[in-house]
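Just one chain is shown here, as structure tokens, and it is the form predicted alone.
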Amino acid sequence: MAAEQGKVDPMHQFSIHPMFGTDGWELAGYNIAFTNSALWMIIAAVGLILFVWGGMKRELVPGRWQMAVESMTGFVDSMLAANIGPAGKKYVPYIFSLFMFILFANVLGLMPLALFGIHPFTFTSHFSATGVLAIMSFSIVLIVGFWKHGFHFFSLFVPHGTPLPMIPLIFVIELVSFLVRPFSLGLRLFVAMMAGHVLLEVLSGFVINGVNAGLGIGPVVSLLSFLLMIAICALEILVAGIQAYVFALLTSLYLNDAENLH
């Protein structure tokens, strides 16, 4: 949060900065800086290898924690099976990882860290991040088609029983609405997480613009808006295991594309 008399900029929260004296970094002209978002990055990623290397002890009774993970790789697994069959056994660790770690990334961000001095920063915020997540979701989808289909893989484009003279029009849209998957796979994260952040700091500068007015209404528009806060920050829990559900289902559907030409 950035409060300055009184006044708080909601878009500050989304401010990458350089750490640990690396803003001078470079590589072949590229700055290559270790920012906050690199930070949370690698805290969301051990955060997820020790929640499955906590639940790998195989034990006949299994504690809660090994129960945890047994149910999220479980619930994976039910979800490949039922959007890709069989053949989505094998997507079972790449949809767990993904899921997993947007869920860790959008639920660390959402942490009142600020209490303790330390500052949460939610890089699915950016569709930089989000962006890098669903090209590599789709470049696994176009290996798997190309791969097992070759260049009848483009027949996913063109449905069954098209009528021939639509054929050209129905594939160039079809080509191009699988093209967009990509971006509107990204954008769907990143709007969703930055809207929820953007709506908590603009409740908090009225809080924060309540307390600075003295008696009156402003007391009890601070009120307000902090009750309001509370309940926006357990929808946005909320939001965050949905988002992160949303994009492993499509990856999976689209990955369901790539396997059997649907």
The other form holds:
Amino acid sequence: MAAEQGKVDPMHQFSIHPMFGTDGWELAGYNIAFTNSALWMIIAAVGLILFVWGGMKRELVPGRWQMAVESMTGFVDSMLAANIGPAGKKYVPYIFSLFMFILFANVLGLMPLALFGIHPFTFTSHFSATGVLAIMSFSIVLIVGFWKHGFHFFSLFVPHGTPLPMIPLIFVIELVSFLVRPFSLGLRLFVAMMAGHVLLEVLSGFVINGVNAGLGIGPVVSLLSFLLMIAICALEILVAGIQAYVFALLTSLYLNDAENLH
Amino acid sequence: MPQIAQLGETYASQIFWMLLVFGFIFFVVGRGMVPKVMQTVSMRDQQISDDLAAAAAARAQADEEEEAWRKRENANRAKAQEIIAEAKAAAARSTEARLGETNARLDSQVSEAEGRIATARAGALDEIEQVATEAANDIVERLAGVKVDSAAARAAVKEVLHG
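Mind giving me the form predicted together with the partner chain, seeing as the form predicted alone was just shown?
Everything in the complex follows now, all chains and molecules, and the chain you saw is the first one.
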């Protein structure tokens, strides 16, 4: 957002600023300063708690808000039921938290709050944040898999009907694709969010610079960029939802592997 | 790219706050609130299916009662028809009996009357015979001066009267 000498740095929006506790807050030697990233995590959490709390009236005939919350839990529940089956019921709290937290983070990061002087920070555009969620999901898959199936869990890497001479090769391929999962999970969300925000920032830079360039081709570029921004804003809202959904869906698919093997 | 440039100084803070906030969400929202919301939904679904089952049971019972009512109604109608037929038969019988009785009384009255008529006629004939005999006696006595035995006169009168 910094427009120094008429230049817009599209990466500046991702920088983390410690807000307080920069020096003093340490945990086992690591600095855990409270940053703008942590602030927006808490804002997303508060928003999510308020959203769900508004749907806890437990009325027989639900109001609009309760209907919205129930449709969200029903959505996660049916996704797990479809992907895992009846055993998926116990993952509803985790997948719901994951899906809604990412969704709130993505959407809050897109809010035009800068108009009111508040600069939203999309912590899902940091792989240090999405990586935590990805590794957490992957760990749950590993724990559930080995807990339920023991060493039989390795049969996941040998699909049914693999010819005997192919087994070593297939095993290695499947193992690599399995081990890549946490990276793809975390990086997909990070890249999608970052790319969208960079694109919007670059286009807004075009708008500003086009207007500053005075008469000529500049305003035309500004106008076109602005129209493109409007369309991309809509696209980004879609992506915010889709990426949250993809994260939750892939986690539930991986959990299905752990629960039911193949 | 701040994500990489700032990684060294911020990764601990990012991981710490992420785990803290997500853990808080998981336990408060995921474990605390979501089950209650889903319980509300399942309670509603339960109630709806219960209500539907109750409605289906009520309809089945209504059908059953209607069937029973129809059976009873049919039985009642048959019984009513029977009673009507019986009453008709009884009425016909009593009418017949009364008719017969009346006929018999009339017959007896008629025959009595006929008897009375016959008696009266016999009496009248007798009287006529007697009167005719006396008249014949008188006539014979006056005309011929012969005294006729009344028995002979009667026989003669009878002969004339009855051919």
